[in-house]
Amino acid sequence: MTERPRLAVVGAGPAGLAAALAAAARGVQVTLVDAADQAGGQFYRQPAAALGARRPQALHHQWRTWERLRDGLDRHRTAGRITQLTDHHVWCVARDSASGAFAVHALLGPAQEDGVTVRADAVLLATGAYERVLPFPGWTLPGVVTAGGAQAMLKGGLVLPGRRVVVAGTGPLLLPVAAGLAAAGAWVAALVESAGPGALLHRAPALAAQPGKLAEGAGYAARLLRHGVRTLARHTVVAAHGTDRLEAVTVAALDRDGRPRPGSARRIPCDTLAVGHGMLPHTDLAETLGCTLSGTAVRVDAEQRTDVPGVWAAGEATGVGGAALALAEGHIAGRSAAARLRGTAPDPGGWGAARTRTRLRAFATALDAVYAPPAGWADRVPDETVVCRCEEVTAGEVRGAVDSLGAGDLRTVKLLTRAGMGWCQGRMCAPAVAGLAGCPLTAGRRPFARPVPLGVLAALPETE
């Protein structure tokens, strides 16, 4: 008997578990490692056992499709086909350019001390996305949280971020997470969405295509409503105020162009602002390995192959679009990495999900379109707010930087002013500068996707 192919799956969010389960079903073996304690990735994020949660189906939707992926997960890991690794954070993926094999090295645990390697024949990148969340006076007032962590922190550890919330930005993560927070019990005293309805009519075709997603939006509106949530549409947070911690937000009206109208703020007092501006695609791995990017998402084919032999990417890495199509890319990628390493051609079973896909791809731009961050918003940050957090760089930094010594592209401003060289490594700045600074948000390229001790470093073979 000959050794089954060996796939590495790196993120068991929907898209990687969908990739997961395909491949195994056809005779791969497959390694899933992810950074968390459980499977679900951030959409299906689950309560920590401990908690002892009763109905952990309260705080989520399609929760079927979990069921069905997590028992899949189960047959598999008891039929040795899937090897699940869990609280393993990849830092990086090396191929090997004379063998084509593949080294996927990790952190493992939570101090992330101690370094672990997977071998592979190949390897499929389903990495997900982060928020993007751009500044404003009083943003790292302690009380201000991302979107998505206020979800995680309710998901994940069933608590909540406050007991008096405003939850503002834009993007359709916006209407689940004050739905979500209100039906905790919290108070949200308002839901700030930039985008207005004329942008949703605009898009009106495009929207109509996908009924099931309009309906999901409609539900989401109407716990608002029977909760007392206060929506303000075409508004925006333009401060945060308090000493020690949040107090109140001030939001404001906006103009056709998008900025705040003369006479139309408001204070709102609250002990917590969840505030996000939409997703941007995890690619650090992708990056690291020579994969060609399409803007800020990972290219891929129709099989959802990178550029890089033996590389797939699926989900949010390679374009966000929610988990419906992560599911489907991850069922194509899985099916393809499986047909490749088995030597025989694609698996035309998988056509119904690249339908799917297609469908998904176009309410996806559509979404994208409608929420757009404000124009302008760039123009209205002073100059005393500080944007790096890592590195405590102002916005006059740099704005001094372009404007004074001609810095033209992110690695530039980084090299001038430091944004971008703190513990994040600009994950969370880089959107923010890149509109400061008038410049497109470019990759990265770094070599590790996050921090390595120097000793995991020096514990790899030499040949490594």
Given for the second form:
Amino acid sequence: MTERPRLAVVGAGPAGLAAALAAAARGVQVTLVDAADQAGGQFYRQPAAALGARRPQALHHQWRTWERLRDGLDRHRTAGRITQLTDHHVWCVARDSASGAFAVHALLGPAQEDGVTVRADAVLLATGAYERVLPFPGWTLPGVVTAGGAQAMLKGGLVLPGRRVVVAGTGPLLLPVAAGLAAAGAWVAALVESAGPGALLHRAPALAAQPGKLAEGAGYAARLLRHGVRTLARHTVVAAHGTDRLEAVTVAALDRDGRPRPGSARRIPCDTLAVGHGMLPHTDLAETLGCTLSGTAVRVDAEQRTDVPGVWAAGEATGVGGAALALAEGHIAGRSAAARLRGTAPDPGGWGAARTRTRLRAFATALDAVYAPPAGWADRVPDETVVCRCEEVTAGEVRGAVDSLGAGDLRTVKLLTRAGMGWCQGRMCAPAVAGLAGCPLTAGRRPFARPVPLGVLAALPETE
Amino acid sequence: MNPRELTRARPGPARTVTFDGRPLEALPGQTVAAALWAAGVTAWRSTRDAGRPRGVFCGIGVCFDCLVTVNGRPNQRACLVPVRPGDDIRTQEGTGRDDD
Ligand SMILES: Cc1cc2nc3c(=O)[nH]c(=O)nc-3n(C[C@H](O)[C@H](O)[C@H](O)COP(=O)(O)OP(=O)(O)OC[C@H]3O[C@@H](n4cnc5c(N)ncnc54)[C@H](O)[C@@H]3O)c2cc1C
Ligand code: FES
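Here we have the form predicted on its own; I need the corresponding form predicted together with its partner chain.
Shown next: the complete complex, the earlier chain at its head.
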């Protein structure tokens, strides 16, 4: 038997799992690498095994699909076609330009002090996305968390951030988060969505083509009603209050132009605010490899190939559109990689997954337009509000760099103010800084996807 | 209702850890952040400049707001690090290092 070509898949969420299964079933030796201690990614995040959850599906949707992915993974692992590496934080993927071979460099375990390198003939990046939160007064108070973060802590650790929760911001993620928190026993005082119900209607043709997705949304809405959660559409959180932790939020209605209506402000007491304004793709590994981005996402062709030979990408790293789209893209990427690695040309046009992908991408584009942050949000961030959480840089300091020092891009603002220079490397503040500076949100161009201990870097030449 | 009832969880026996010297019960499998949340603690870091309290923000290891000192090691992400029996968890002041 000839040796099976080796594919390293980074990310074991819906996209990475679908890709790994498709490739492993077609003659490829797959190494599935993920930072988490279990497969599943964000959508199918599992409770830690030691918590002994006998009904984890109570916190999940599309559980059947998960069972299919999990069982497939188990089968291929047993057969030796997939090697699963958990607790591996990939900080860099390098391509040897002479041989075209790849080295996937990872840090081990939560401590991330020791390194390991995985070799492969091709790589598939399925690194997903993280949440965007735009700043407002009080957003750094303990008790204010991202909507997805509240969901992740609930699904993974079976804990709630507090008792009385407001879920706010914009986007399709808010519904499942509010429903999940309510089902798990939190009192969800309000779901505050800045998009208006009318905005959905404007996009009716694109949305109507997706009866299943609309039904999903309606299902969440019905569940929220059952838990007595009131939805405040076309409303926004204008401030979070408290001294050392969150005590209340002020919400206000938005007018047609996205401005808070005078006199509409009201205070809602709460100990938790779960807030989010959409998602941003994780593109660091692709950027270091030299893959071209399109906007903030990795650019791929019909086969989910990036423009760097041997590098595929799938799921939310290539554009945000939910778990079903991630699955379709992952499947296509896995099949394409398998065909290409064996020297044949695939024809994704004939695959069902390609039609699903087309449909779901159109749906995602329509949703994107509906769930845009309210116009002029950046102008309403007060000068004294911290924008860069790591370096504690305020909106006023960013405006100063732009107005008096002429900074016109993220890099210059960073050099002048330190916004984006801290631990998170600008992942959290870049959208806000771009909004305040009136410049496009460009990719971070971070040297590594994770902070790397010097010892690991120093040891590299020996392992290469 | 609580999340453990909802998922019919039967965790192993709780282990004792300390937070700033105060004993807390933590469940096996939980991260340090989950254990602190379960004990009603939401802040375990104070920022370098303004000394403001912080805890979990992103919940998935991206924002580094949840940095904490565990067993004398600063800058551990509480949302990633699993809690171990006897852990000495301490509020991290600034960079968590003496040279700050
Ligand atoms: C915190 C959070 C919670 C969410 N919760 C929900 C929800 O409840 N319902 C819903 O409909 N949608 C949710 N989403 C949206 C979710 O992003 C998609 O629905 C879906 O999970 C996307 O699938 P994916 O495979 O593209 O990426 P993901 O599921 O995000 O999987 C990416 C995987 O890559 C791994 N990874 C990333 N970078 C690295 C690296 N450098 N090294 C090693 N591993 C890496 C991650 O650990 C992760 O497991 C959530 C998103 C976030 C950020
Ligand atoms: S909460 Fe963001 S890194 Fe832990």
